[in-house]
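In structure tokens, one chain follows: the form predicted alone.
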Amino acid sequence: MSNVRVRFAPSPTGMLHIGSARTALFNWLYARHTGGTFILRIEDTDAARNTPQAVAAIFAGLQWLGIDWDEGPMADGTTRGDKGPYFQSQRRAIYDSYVQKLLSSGKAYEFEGAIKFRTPKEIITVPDVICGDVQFDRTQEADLVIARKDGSPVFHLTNVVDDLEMGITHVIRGEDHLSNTSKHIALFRALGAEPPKYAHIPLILNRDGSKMSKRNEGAAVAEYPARGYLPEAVMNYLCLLGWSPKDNREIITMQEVIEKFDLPQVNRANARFDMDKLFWINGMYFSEMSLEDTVPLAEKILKEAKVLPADFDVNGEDRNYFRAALAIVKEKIKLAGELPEWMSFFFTDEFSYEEKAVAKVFTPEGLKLLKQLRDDLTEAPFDVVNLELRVKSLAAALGLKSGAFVHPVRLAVSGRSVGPSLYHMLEVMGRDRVLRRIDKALERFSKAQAAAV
């Protein structure tokens, strides 16, 4: 059994940033690779900035991604080994005891009501698994405040105390924390403890090389479920931001990553976030999902978008229609969030028509051809093969290309100029629905043209 113990320690002051999620992921991967323990620790001692909503966002984001933690006490004092997490706001007495230890040993002192740590005035080398040995000159360093005037502990103290108390063996965090590490090593030594091993992972930058802020596209983890991304795809992409399987693959399962992942393999260079690449990876995962696995996701998204009628039953009498419609749309899109746009017209006759398409397609000649096709469809077998054959035969008889019929009927039954395969769409909708919508379009746009004359 491995003795590796790692932790993810976010501050609940806002949304869960994609960079923080990647830090959590790398800690989780290392714990799972080594058979170790992954701890979630909420650093919520800054009461003025923390919010319950931010705590909830951390939990929701990690759980959506599938990053589970292994231990920790609950707020009511009970312990649930598989849930956690630890909250620093509940550990004040522990921090106070360590402040007293440092005061008693003369390694800390009171200054204007605050408590300062006597920072060693020396050059400290940080041995880092990823960055190598990094030196920090602390010979001119001011003494470090470890407790404020109100007695509340600061980040540097709580971070070190918790890592010590929780037996953390490896601290895996963003490179922006590297400059803090020499201070933390000094505190560990002052407490007579050996520091954990450190591994500072590269930062995530925007595609143009600028720092990824909270306002940038893709920065908030909550964006992804809302837009219909798959957690497996996001996890896959995050793995590639600073790590790779070394065989040029970009699609890799979490089980494979767990088997291969190790800290020395993490790249030193900063990673650039590319939404287009994530979109492509998501499309690969989405295309591989079975239809039945897609159904609950599609139902959720379509209900949230108010596309499905209130009485529509995807697992009851409407089961076959829903699955048939989903099947022909699924192969055309890469993101579940696109489903409302691509499927809304399947569930209502009350849709709008694209204005540019109407002007281009519903000309007098276009409406004449639509009427001719409508009459033909009343008797034609209503399956993909025969529908395509009928359209092509009509077009050939008139010396036209099949598009002369395809474009008007697509616009009439969906209100759009693009969409799923036309013949499959007509088959799914069925003869009655198709004829009803064609009649509606013919009546509306024929009247409009007559009124314009």
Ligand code: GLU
The other form holds:
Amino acid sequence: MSNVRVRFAPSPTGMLHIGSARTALFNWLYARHTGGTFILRIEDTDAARNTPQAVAAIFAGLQWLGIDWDEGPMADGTTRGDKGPYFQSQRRAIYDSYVQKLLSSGKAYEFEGAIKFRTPKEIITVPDVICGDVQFDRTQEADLVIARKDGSPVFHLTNVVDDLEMGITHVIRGEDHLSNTSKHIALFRALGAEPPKYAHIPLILNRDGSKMSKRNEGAAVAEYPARGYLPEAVMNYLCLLGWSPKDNREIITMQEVIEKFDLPQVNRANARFDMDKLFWINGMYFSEMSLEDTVPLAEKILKEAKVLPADFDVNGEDRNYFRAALAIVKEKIKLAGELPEWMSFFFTDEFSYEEKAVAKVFTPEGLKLLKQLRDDLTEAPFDVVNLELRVKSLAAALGLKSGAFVHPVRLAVSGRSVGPSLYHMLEVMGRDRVLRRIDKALERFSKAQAAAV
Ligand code: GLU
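Okay, that was the form predicted alone. Show me the form predicted together with the named molecule next.
Below is the whole assembly, all chains and molecules, this chain first.
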């Protein structure tokens, strides 16, 4: 184990932002790369803005992504590691003792009930592993309040005291903290301590270059499981927001990232968040996922969407039907969140028909051909090869393209104009279901046409 100690120090004020998740990830990667320790520290000193829901969102988001920590608080209030849990709200006595220390050394003083730090009036250089040396002119700086009138310590103090107390060796955080760092370095020095190394990671912008806010699409980590994204895909994408393997590959395993990740390679330029790319990456992971691994994910999503009843047993009598339907749909989609739309018609005959497609496909001619195909399907073996042969030879005999049959039959059995590969879909549905649905469509739409004439 190396002596590297890093931490993710979120303030629990709302949802877990994707930018915060990336900060957590880069800390975690650095700890795993170096064999160091990754600490979770909840910076919850602002009672007015902190909520238990926000703390829960941090735990849930990190757990979903698979970012585990070696020291710090667990969701149930216990600790991981032998020192935590690290909730700043539980560490007040430690901060008070440091304020006292600064007071007694004359580096802080009382002013109108508050405590102020005698900020050195000088130019401070922040040596940053990513940004290089950044200078801050603090010659005109006012003294910094470190404890308010009510005695409560401020962010700058608690942040520095904890980094010191926890033996943090590298502070990896968002670039928005870069200017704070000159204050933090001054506090470290006043406490007679060597500041840690700093690595400020560039911000995440929207694709158009504007600053990403919490209202933007994709900003909340909780959105991703809800929309059926895979954690591996989101993690892969987050790695690419500011870092990349030298060969510019975009699909990379976490194990490989851990091997290769290092701070100096983190990109100096702001990263742009590209939802389309994340969607594409998700598709790569989704298609690689085995059918059996997809089953529980699909079950959850389809039950939540009420496509499947809550008591549907994926290992019960419909076990094979469920898997066969999932298998042919899986090939066509990039995101598990698309499953309800693509699968609902497998489980009920009561689906609606796309109106535009009905107008275009269920013409008198279309319905006539559908009827003809229907009569042809009663006898022949009901498998992909034969179904395709039937359709093609029927079409050829009439001098038509197979589309003349394909579109009406697809619409009749699924209500949709696009979907899984048709012959596979018919085979999976089976003869009884297919004939029943064709009959239903024939009846309904022939009548509708008769009424319209
Ligand atoms: N609580 C601060 C934040 O969430 C911590 C910053 C840091 O990592 O030092 O922005």
